[in-house]
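In the form predicted on its own, a lone chain appears below as structure tokens.
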Amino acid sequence: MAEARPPRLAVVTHAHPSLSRGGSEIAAYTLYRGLLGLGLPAIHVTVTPEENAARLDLATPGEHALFLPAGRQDPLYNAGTPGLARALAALLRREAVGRVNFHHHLHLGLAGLRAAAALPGMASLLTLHEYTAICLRDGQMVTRPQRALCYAASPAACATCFPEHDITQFALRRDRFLAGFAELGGFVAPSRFLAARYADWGLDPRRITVIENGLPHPAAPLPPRQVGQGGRWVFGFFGQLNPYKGIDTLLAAAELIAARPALAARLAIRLHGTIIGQKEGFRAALEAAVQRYPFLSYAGPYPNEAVRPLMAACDYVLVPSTWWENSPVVIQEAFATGRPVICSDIGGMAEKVADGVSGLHARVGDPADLVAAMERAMEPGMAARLAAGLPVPCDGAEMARRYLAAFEALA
């Protein structure tokens, strides 16, 4: 008898790579393409605000879109809308989906998660990105307005950050999320650190499987650059230049480097990315720093396809983020290119980058320690030694296999 084909799998996410290139939407799309590459029946569903409809570009026949009406976002309780929940359930029934993997609850809301998970015979997994169920501040777990690291959420602590809401609202928010999540089959965390944070918050750790996000293309490491006599060591930053990515720390480090002309003559710092969410005047301050420091340059935005060639032109990749991070795509891209990483010593960054093995750690938010790590990186033989210790990140096909195993474990 012919072996029965597995039930169709739907990957449901809050955004599409044609709309934005954040880590969660790239991970969801990578999983979808990885499933197709294995010859498995899969669809990709984007749930996004209706104002994005004109910009959405669905590339394959298996891609679908559902739209959240304007003004219906609910960041506090993330309840979702009945109409959108019904539309998702109808789509999954029509496409004969038997397994659903949510790559966020944003836009879809708890109503959508519940409606899909309640379909007869449906197996469901929610991939946790950032800490959005725990923290109202974009899931960053950073206090407001001080931007200090938050080590443990509680209704009282959250109400301190958001005095416009009271303690009972935050207690209700947590209870509603946990009740909605209880109806799902299980959870995936791209890092052990994030899994532990959600376990501390209230999820049963036995229901969380750690699966690293895959990259769209296999790793293709390049040998370390040869820094010739009189040449400079090149340190590259890649990604959004937003308040959480440590750009302030990096610019303060540049000021310390400029005060040491011999050190400044040995290195170059290149910033690649889009300026998002920075205070008014940040661009002017950045441009002034670039004019003031010959070793500092800002190259602007880049297409995702260009990231590896740009990284290959560097000796090290800098990830000085001042929030916990989860599983930064930039770290995986650096490893796939063969470049060690200098990162902050917290959260998913410290988990992914082994200090002294695949990169170096610097104290979070400490420009002097970041400079010290860069100096250490330039020591003879360090770059080659760290390059030899780089792990090989998984691609879409391997990511798909690991997710299939997680669904099998649900049974």
Second form
Amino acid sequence: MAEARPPRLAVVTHAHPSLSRGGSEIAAYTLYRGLLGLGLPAIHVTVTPEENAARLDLATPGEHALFLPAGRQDPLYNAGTPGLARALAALLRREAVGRVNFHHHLHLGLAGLRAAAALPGMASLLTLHEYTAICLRDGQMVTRPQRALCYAASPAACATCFPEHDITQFALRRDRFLAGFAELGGFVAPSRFLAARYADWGLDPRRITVIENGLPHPAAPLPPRQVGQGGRWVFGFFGQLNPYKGIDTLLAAAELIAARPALAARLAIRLHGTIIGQKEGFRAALEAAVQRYPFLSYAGPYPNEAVRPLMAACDYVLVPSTWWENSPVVIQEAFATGRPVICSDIGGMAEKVADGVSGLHARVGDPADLVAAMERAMEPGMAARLAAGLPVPCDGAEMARRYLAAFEALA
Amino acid sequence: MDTVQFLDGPIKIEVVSPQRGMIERAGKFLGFSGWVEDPAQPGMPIGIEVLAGDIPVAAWRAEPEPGEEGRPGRLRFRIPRAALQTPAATALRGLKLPLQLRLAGGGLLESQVPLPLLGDMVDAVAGAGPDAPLPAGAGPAERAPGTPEAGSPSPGPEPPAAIAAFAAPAGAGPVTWARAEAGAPAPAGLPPSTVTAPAAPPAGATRAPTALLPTDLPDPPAAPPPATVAPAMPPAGAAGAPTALPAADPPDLPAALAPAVISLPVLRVGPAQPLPALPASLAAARAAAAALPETAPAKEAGFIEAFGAVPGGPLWLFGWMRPEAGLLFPCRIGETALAPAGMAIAWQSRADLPEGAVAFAAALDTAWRPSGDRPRPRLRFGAAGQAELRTLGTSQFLEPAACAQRLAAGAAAGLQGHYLRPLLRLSAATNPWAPDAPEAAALGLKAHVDRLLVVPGFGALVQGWSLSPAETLQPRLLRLGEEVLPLVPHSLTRLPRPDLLEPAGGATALVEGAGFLAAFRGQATPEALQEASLRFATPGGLGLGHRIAAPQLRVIGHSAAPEELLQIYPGLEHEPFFPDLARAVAQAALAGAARAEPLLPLAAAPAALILALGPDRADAALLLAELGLLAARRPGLPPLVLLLGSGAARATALAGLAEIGLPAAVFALPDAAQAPHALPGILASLGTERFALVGPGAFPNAAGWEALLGALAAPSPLPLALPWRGEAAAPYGAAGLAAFAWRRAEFLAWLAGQPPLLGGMASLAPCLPAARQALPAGAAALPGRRRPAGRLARAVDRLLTGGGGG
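Show the form predicted together with its partner chain, please, because up to now only the form predicted on its own has appeared in this conversation.
And the full complex, kicking off with our chain again.
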């Protein structure tokens, strides 16, 4: 007698890798491909604003898309729309889906999550990316406008950041998120830190399973570079050059390094990525800094396939983010390439990079401490020692197995 | 030859009066005594009028007495105190008017002694109010001794002494009168436009005036066209006779009247005594008119060609008349019942008029106002109250603007007389359409409105400033389109405006009170708003208009929230006029709610789930999303009825409703917080007998939805009301209006006892009955965006619910 196949699993997410390459959509798609790789029945559902329809490139027959009508975005409550909720429920019924894993609630909204979870026999997991249910500011738990780290949300604190909304609306927001989440089967957090934040916020920690995001195609780690050949230590930055990624801290560190010519002669800093969300004049300031400091270079955007060779050309990967982060893909990619990480000492970064084991910590937002960490990194033997302590990132298949286990645990 | 001056403008005209006399003794108990003579008719009785200020209040007749010694033709008179106890005098006794004697149809008598005041000579008596209109044809209330009984044969009953006094020309101040000879020439050099034949004499008169000119205030009053003409010249060189000026032919005299012109009244300036301003004179004349009889048959004395009134201002008449009563006189006006009035005229000759008649423009102080589609007033005046001005079929009922324009045009075209300038002033001070007073610019009058908040149904609040170096310039009338709104009594507040020091010429004392706040009362219908202007006036009657620019204008409920009223009157809820304002503001909100506009029809909904959406788009999205889930989980959900307030929620709500796919109706209303007051019409239109209403910003929890839907399924005469959950909503907990289910009949009965509240569902005031259905455990509503009632709204609602205005 053949073993019963598990019910079809739907991975529902707010974006598709053909539209954007944020960590959550990469993780969702990696899971989908991992499930397929295991030979399990799965579909992938992208819920995206209708203006993205023309750019969407669905790669497999199991990939579907639902579109949020223009003007129906609701960043405050993420309530969703009756139409999308009905459409998703219909799709899941039509595809005979018995398990649904939501990555993010953006676009689909709580109504979609609740409608799908309420389908007969449906098991549901929501993977929490960032802190979007807790914090209206892109889920980053950073205050507005000062960008100070927020340690706990409250209606009063949130109304201070967003005075355009009433304090009662933030209380209602939390109530509705928790009420909606109560109808879901369980939750996945890519980091313990994020799970703890949601537990502090009110989510039952027993319902949260920590599962690391997988990488699509991890290869074997590369050995450390031989610095003596080039004469300089190379520190690479990868990702969006947005205000939360600590690029300001990095440029300030460059200024400190420039004041010390002997140090400046020993290292190079390479910036890779797209400039997003910066104030006017940032690009000019960056170009000026690149002109001023010979050890600083800006290489611009890069295709995802180039990450490994670009990282391989570095000795360390810098992640000086000034927000908490969750489980940054760039850390996984650095580990997969065999490169230790120098990161801020907070949140998901500090959790994923063990200080002195798989990388080094620097005080968040402190350029001098970042420089000090870079100097430590250049100490003899440090790179090799840290490289030896790097964890092995999981791939899509492993990620899929862990998710399946989480679903099994719901029963 | 007795010559006197006629002072009517910058040019003096000398004319001659044949009559003369002298007051030799006068006192509180003595009355008046002296002599009069009329050389033209020696031995004939001579009428003497007793004037209080401008107003004739009594009359006396000096009779030749047998065996009287003295100068031939000279008659001795003694007017006892008792003769002054007339209704007219009694009505005026409180005004401290100076008494004077005037020869009937002639000039004032000179006096050798100081003259008493009216109040010294007249006893106070109780009587009917001066404004009590007399029924048409009613006779006088009392009759002077010696007058015939009613129904006496021709020539008809003589009026009582007080009324007979008004048969003579009025308008004289402290002046003396004389008569000019027929054909006395007008002064040389008079421009044709200003020297005109003023009037034809009344019927029976044999002479007419030749020239009257405008005066400059405070010149003494000019004479009217003479009602009667003295037959002879006074003796030359008589004491007190003014210097004679050469007379000339009237250059503009209508040809038809020219042969009748034989004399002019001549004024001589008497001792300087301040005259009351025109409004006071009109009021006094109106008071005196209480005793004016209406006798039948009326004697046609002219026609009213146009008339109109300005709220808070006088009644304006235009037409022609035989000026039997002078320039200022009591009269009665109306259609059936006639109301007392005081009337002052400016006049001019007109070629198309019969002999002895003049065209006039007049202001009347009266309670009567034109009403109806085609009012046809008539006016009675004259000694016997017989002279009547009638309305023609072609008579025009003028709008206020036309009143001002007609007066101004008349003044430009030759109106004249002592009261011309006072009439122009009165128009400028009381008619928002009138030109500014001629002196306004020269006297440096300035005014501005900083903000005008129109409160439909109440009027308006105004903030601004005015500067006037000579006397206080106060806002008096607000014009909104065609509506004129008078100042609310005691609403005017003056404030320091140090920022106006420069335009005030550095006068620090002036800027101390240059700012003002004022309230004006009227309907202030926004639909009728075309333009706004504010009319200022000084106590002396100088009027100044200020057109209010559109950016300064706001309409409460449209371009301004009611709370903005507090920016003008920070203590508005304590102002005396607040109750009226509160009712108007709340009524306007209620009227708005009642104007629920159906956007999406629905044939019928015996039970309905009604959802009032506030302006917040996110709240709307959340509510619609939850409704979608509810509809998916609760088959058989009753039809949905959305009440869309103003705001950004419309698109979200309509799209969400379409996606849900349930039978639904949508209504738009200005303020979702007033949803309960919109329900009667909505429930009726849908035939809804039971409903649940979820108010704006209310979000039932799961148990709350179940409770509401359960109550809908099992209707009760008691309401089921969800309490608010959360500390922020605690003050509203008891009201029960967040979300409730009820039956239509009981709801309507409850609503009928609720005043229209400005805060609507957000107000603390309305409260569902305490007897309610039991709530399932945990059933509640959470607040989304709240629009708590502001301070003013709370004050309004407290007042309307009997809690006081403060």
